[in-house]
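Next up: just one chain, as structure tokens, the form predicted on its own.
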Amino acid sequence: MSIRDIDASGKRVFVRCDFNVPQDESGAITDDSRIVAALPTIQALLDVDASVILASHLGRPEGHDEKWTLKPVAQRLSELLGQEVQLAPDCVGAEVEEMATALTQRGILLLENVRFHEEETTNDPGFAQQLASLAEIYVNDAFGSAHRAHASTEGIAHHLPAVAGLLMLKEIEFLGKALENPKSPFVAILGGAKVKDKIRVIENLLPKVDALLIGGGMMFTFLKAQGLEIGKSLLDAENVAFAKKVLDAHLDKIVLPPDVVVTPVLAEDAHAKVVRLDQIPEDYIGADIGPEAQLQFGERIRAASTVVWNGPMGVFELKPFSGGTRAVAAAMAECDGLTVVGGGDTAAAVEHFGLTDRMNHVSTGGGASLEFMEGKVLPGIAALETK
């Protein structure tokens, strides 16, 4: 169920958002995309004259730490919504209860960082009850935190009518459609650093995909499994055997890059060169997929009906090693099929290349989207479904 299925008119609604936004050293928000992503749900509730109580975590504070205050978020929300968003001094307590009760229709109150209380991450029942007492309906719109069974993402759902927000609904619909009922050809692209972070994703995807394209640091563990020299490239030594087992069983589906970009040092002004897979020098680091791989990956992506991508193809933050990630993002932008980008570094890469709007869906959850791709049941979603 979602907010489309309930009557929130004139009621106090507790909305768990994901406002865990990046900030610079002065505390200024450097990327407000997670705040913008929550606006449709907030606006939909305001449109039916609900009073909206927003909650989120920010960072990993130990106790009340002003460094992690949500004050900058309240200011940005006020600008985006064109109305004042009050910031409560805490997320529980008598003063917060008074502010919640005093909220007028279409009023907005942002609770202070829920992780200022350790009871949030331990999912303390009493703390969850205190949060629930502030409202009449609970809405979870924080997909990025749905894999955590915390008080504001799971515990509170047992005390109030609990439904998904529009962003949560969108995440579930797009990721679910891509993974549970994909149109063929179904192409998955996996990158990032280590194989160990993607083992369950690989196991869950291989029975479903027509092709699994592997790049990023994790590709070198697969190359090692084939007995190839990888130089000083990243190696997940503990999972070479897993990579070999997967290659032996699914050689028809797994696509490794035919060439790679290597360098003696990872730096913006590094000397980079392209080599074949079996020609990586002993004293070089593999840092990106090569131009031939970019062409091959691009052809498969553009011809696909469903594409799911999680993990950059190289060290895209450095220009000499950004070509592979850029090529994959561009190919997805040109694909006529369903294109879904996992959160975290992959979402950051797509944003970096200015192609976010060209994807059908870019997930707001890093760890959550990864666990969803593993086929796991996410506690924050399960708590809503039980209602």
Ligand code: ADP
The other form holds:
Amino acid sequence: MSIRDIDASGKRVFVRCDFNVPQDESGAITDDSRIVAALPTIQALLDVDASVILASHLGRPEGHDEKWTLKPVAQRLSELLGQEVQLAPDCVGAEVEEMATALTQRGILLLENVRFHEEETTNDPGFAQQLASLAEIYVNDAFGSAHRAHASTEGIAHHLPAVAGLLMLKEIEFLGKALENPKSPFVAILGGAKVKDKIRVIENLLPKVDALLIGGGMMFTFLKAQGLEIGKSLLDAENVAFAKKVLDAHLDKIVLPPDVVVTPVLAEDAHAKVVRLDQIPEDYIGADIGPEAQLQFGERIRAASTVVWNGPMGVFELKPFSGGTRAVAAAMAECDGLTVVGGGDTAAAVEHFGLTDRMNHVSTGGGASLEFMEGKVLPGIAALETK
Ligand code: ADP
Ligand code: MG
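Form predicted on its own already given; the form predicted in complex with the named molecule follows:
So here's everything in the complex, that chain up top.
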């Protein structure tokens, strides 16, 4: 259930957000998109005259540490909403309880970093109860933290009516539609650095997809499994056997790029060249999928009804090796089917190419979206009411 299914009018509502924003050395927020993403839920609650109590973690503080205060978040939120956002000195305790009780309708109180208490990450029941005592309804809008069973993401949900916020709802709807009920042809694209990080994603997706396109650093472990020379490319030696097993069982579904961009060094001014898959020179690094692979992958993606993508096709942070990742993003932008992107670096790449708005959904949760793709039940989602 989500905030659309409940009546929050005039109620005190505890909203767990993901305000874990990047900051520079002075503490200034360098990218406020996570704060912006939380606005629709906050606004929807204000519109029904609720009192809004916001909570989040920031960084990984050990105990109360002013370096990780949510003060900059309170300030930015207040600017974006055009109204005062009070910052509580803590997230639990008598003073905070008083502030929560004194909160007027349409008032907003931001609790201080929940990770100032180790009880947050240990999901301490007493601490969760204290958080819950501040409000009458719990809303979880922090998809990026839904894979963690912490007090403010899971424990608290056992004490209050618990529903999803609008951001969380969008994540569940799109990832769910794409992965649980995909319209065929269903094409998945996997890349990124290591096979190890993606084993469970591969295992979960293979039975569902019509085609699995493999690029990125992980492709070389699959090439190695086929007995090909991969030069100095990234190798996940421990998972060659896994790659071989997967190739043997699903040869009909797995698509490897026909050509590769190789380079003596990973640098902006590198003398890169394109070679066939079976022609990687001994002293070269495979750093991107080649132009023919871009065309092949692009064709399959454009013709798909459902596309799920995780993992860049190459070292996209460097211009000479960004072509494959850009081509996949562009093909998805042109695809008429449902297009979903997951993974922190992949989302950053799509954003970098200016194509975020052209996708049906770009997940805001790096680790959480990966676990969703693994087919895992996320504790922060499981704790919410179902219809
Ligand atoms: P995500 O965060 O989207 O799940 P990953 O963290 O798995 O993605 O992978 C992203 C990283 O993979 C990027 O930093 C990129 O440079 C790297 N990568 C992609 N292709 C290669 C390659 N051929 N060799 C080495 N690293 C690669
Ligand atoms: Mg990553």
